[in-house]
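We begin with a single chain expressed as structure tokens, specifically the form predicted alone.
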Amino acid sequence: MINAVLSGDLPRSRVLSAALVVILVVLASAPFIFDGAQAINTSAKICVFIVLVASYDLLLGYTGIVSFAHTMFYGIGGYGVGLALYGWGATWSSAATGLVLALAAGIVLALVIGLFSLRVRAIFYAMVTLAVASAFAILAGQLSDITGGEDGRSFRVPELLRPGFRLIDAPVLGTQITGRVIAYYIVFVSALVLFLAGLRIVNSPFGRVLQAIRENDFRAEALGYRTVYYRTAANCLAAGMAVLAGALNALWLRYTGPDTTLSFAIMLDILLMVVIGGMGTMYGAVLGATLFIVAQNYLQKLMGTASKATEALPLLPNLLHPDRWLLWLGILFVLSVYFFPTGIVGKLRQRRG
């Protein structure tokens, strides 16, 4: 049963299996085991970024395509749903229409970019995607009457997802089942389904061809596979998953804007998560997104505590000051790349082998 659900791609490491089970259980029960908004927001962000990182790994890790336009598709999903709810009212039909339009726009744009750009060498394709993503971000900022410009758009969601909504009056396991809890489980279940769909894709015959293209595209072409077709199809699939991740993020935040979807810093974060978790492994998206976002949200607090605890020591309190959390995050990344060159998942599987 588990083998079928995971498309035959088992973790192949006890440590990895245990880590994945812990992450799944914590995310599935987050509203009931955590108090406060920060922990729930962190859990929801992890779910969204698991989908986003997995979709990018489909390009980079499985197909060998370096793209800098992934946040553009992420933004299309966020803006599609957000602007639909803002302009057409807080209804499910508005959200569904916005999602369908965003999916169509994202896939068509990925198809056009793929057909016209994937014939060139990898570095030139990366530059093309960077230019397109930059143009889209500028356009979103300039069309302030539609997108809200740099301020973005806040919008209302359907009543079922509003914090004031109560599904039942009595609390369940000490937690009120509010619209916020329902919204979280929509994000969680959607992320789980999309992740399993990604596993199915990469372990299908189509996914095997993508890996063959990654290893040697000339040999794959010689065997009769149309590499441009497969690369373009992978580009469209990854774009569709990124659009869905953006839509989930917009529904959770009830806001969409350039800083939350189109920022180049998000693109760099996605790259870091893929490398930390392990390229060419869908499970790497889970570990990479979880570790990075937890560090991003809690490393600063942890350093503040450590700085106070070492006040009597020379130099150390200054090094552990919360304002230097980005320095330590960078050091952690460098160490992870040095000790885990194939990513955490790759290292764990090598040890198992």
The other form holds:
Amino acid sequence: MINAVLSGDLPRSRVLSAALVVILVVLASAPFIFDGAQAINTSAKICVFIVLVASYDLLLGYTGIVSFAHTMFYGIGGYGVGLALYGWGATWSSAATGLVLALAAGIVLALVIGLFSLRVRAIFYAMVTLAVASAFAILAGQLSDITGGEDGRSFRVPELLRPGFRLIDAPVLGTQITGRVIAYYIVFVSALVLFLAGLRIVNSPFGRVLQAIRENDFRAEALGYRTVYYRTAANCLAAGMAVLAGALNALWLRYTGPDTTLSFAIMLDILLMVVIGGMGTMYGAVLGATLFIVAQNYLQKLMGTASKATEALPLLPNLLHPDRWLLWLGILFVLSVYFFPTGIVGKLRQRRG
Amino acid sequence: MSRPVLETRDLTIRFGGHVAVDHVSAGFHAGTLTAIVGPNGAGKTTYFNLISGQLPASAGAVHLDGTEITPLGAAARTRLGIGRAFQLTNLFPSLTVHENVRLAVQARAGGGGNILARWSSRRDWIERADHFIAAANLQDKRDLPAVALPHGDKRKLEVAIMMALEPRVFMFDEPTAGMSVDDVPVILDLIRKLKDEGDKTILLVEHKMDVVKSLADRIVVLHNGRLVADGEPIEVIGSPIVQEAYLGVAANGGGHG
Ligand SMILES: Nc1ncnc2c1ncn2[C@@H]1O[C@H](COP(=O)(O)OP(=O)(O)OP(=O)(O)O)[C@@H](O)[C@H]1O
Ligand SMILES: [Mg+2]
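Alongside the form predicted alone that was just displayed, please also present the structure of the form predicted together with the partner chain.
Complete assembly follows, chain above in first position.
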């Protein structure tokens, strides 16, 4: 049963299995075990990023495609749902229409970029995606009548998802089942299903061809696989998943804007999460996204405390200032790549063997 | 004689000013094993690349079953039944032996587009792959990554992958090069079995003259990109041009690149 749900691709490490179970249980019960908005927001963000990072792993880790356009697709999903809810009213049908349009736009765009440029060398492809993604971000900023420009758009979500909504009057296990709780579970369940779908894709006959292409595209072609089509299909699948992640994120935040979806900083975050978690493992996306986002949210706080505590010492409080958190994350990143070149998942699996 | 399965007509490729394959015309028939010999740099591998589509021809044509396939790429030619084992081992390094072969079985079955099934649910492909792995005597290495194999096993895997494609035209490019004496018979037996099936078209580039003599129905000699001799083994080996152009070299060096 578990084998079938995980598509026959088990964690293959006790520590990894334990970590995954803990993450799953905590995310599944977040509204009941945490109060306070920050913990729930962090949980929802982790769910969204697991999907986003897993879809990027499909490209980078499984197919060997370096793309910088992943946040563009994420943004298309966010803007698609967000602008539809903003412009056409806070109904489910506008959300659905926005989502379908965003999916179509994202997949067509991925198809076009793929067919035109996946034949060329990997480095050129990376450059093309960078150019297209930059153009898209600029466009989204310029068309401020539609997109809200740099400010983005805050919008209302359907009744069922609003904070004021109560599913039942009495609290359940001490928690009011508000629209926010329902929204959280929509995000959580969608993320779980999408992650498992991604796991299925990489363990399908199709997914194995992607790995063959990553390993040796010349030989894959010589076996009779048209590698351009496979690469393009992987590109479209990953784009579709990123669109869905963007849509979930917008629904949760009730806001869409360039900083939360299109910025290059997010693209870097995704890259870091894939590499730290372990490329080409899918489970790496879960660990990478969770650790990174928890660090991002709590490292700063921790550093603030540490900075205060060391006030009397020279230099140290400066180094520990919360604004330096990226520096520390950078150091952590370099160390982790140096010591675990195959990521956390690779390291855990290796220990077992 | 019947129509050849595979035919090249004035097949030519130039690299800058250098003509690596120069107007080579030859037909290859079902049930025939043709050895292609010639000194290092004669253009044998390049001729193979032109046939299986890894390189585009500068001029001339390749026909399969009388249909021109020159404009097609390597993937399309493989799907039409041209199988190739490479001189320089060309595997999926971090995938297991089994996975390497299974990918060929899957390619042959045309099953790469399936994105919803689990690959592990295709017992038929898995068993088919195990069959070819056993034929190449690699069953003990089934679950090792290809990169971890010793050279001889890599060569065997290279051949097993081509076998798993079940092509009609088999192209072996020095399949036993660098193999230990224990491993060579495994490959030669495989080739002999294919030959005994009687309907396969087999092309074999080989430097070792004893292997050529024992297997070949016909020998084609390439020299400086040109076809300089083509015929029965005894005739070709005895001809002055071969003695001078090729066997002289082989007798001294005996090796290959
Ligand atoms: N892609 C290429 N670009 C330029 N020159 C090439 C290329 N491929 C092959 N050549 C040249 O074509 C000639 C024929 O090479 P080829 O590899 O076909 O020889 P071969 O007969 O297979 O030799 P060997 O017995 O050493 O394998 C050589 O001079 C080689 O340098
Ligand atoms: Mg050669």
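Positions refer to the first chain, counted from 1. Fair warning: this is a prediction, and the values are worked out from it, not measured in the lab. Basically, rigid core = biggest C-alpha set you can superpose within 1.5 Å across the two forms.
The Cα shift for G64 between the two forms, taken after rigid core superposition, is smaller than 2 angstroms. Here the rigid core is superposed, and P322 then shows its C-alpha moved by 2.4 angstrom between the two forms.
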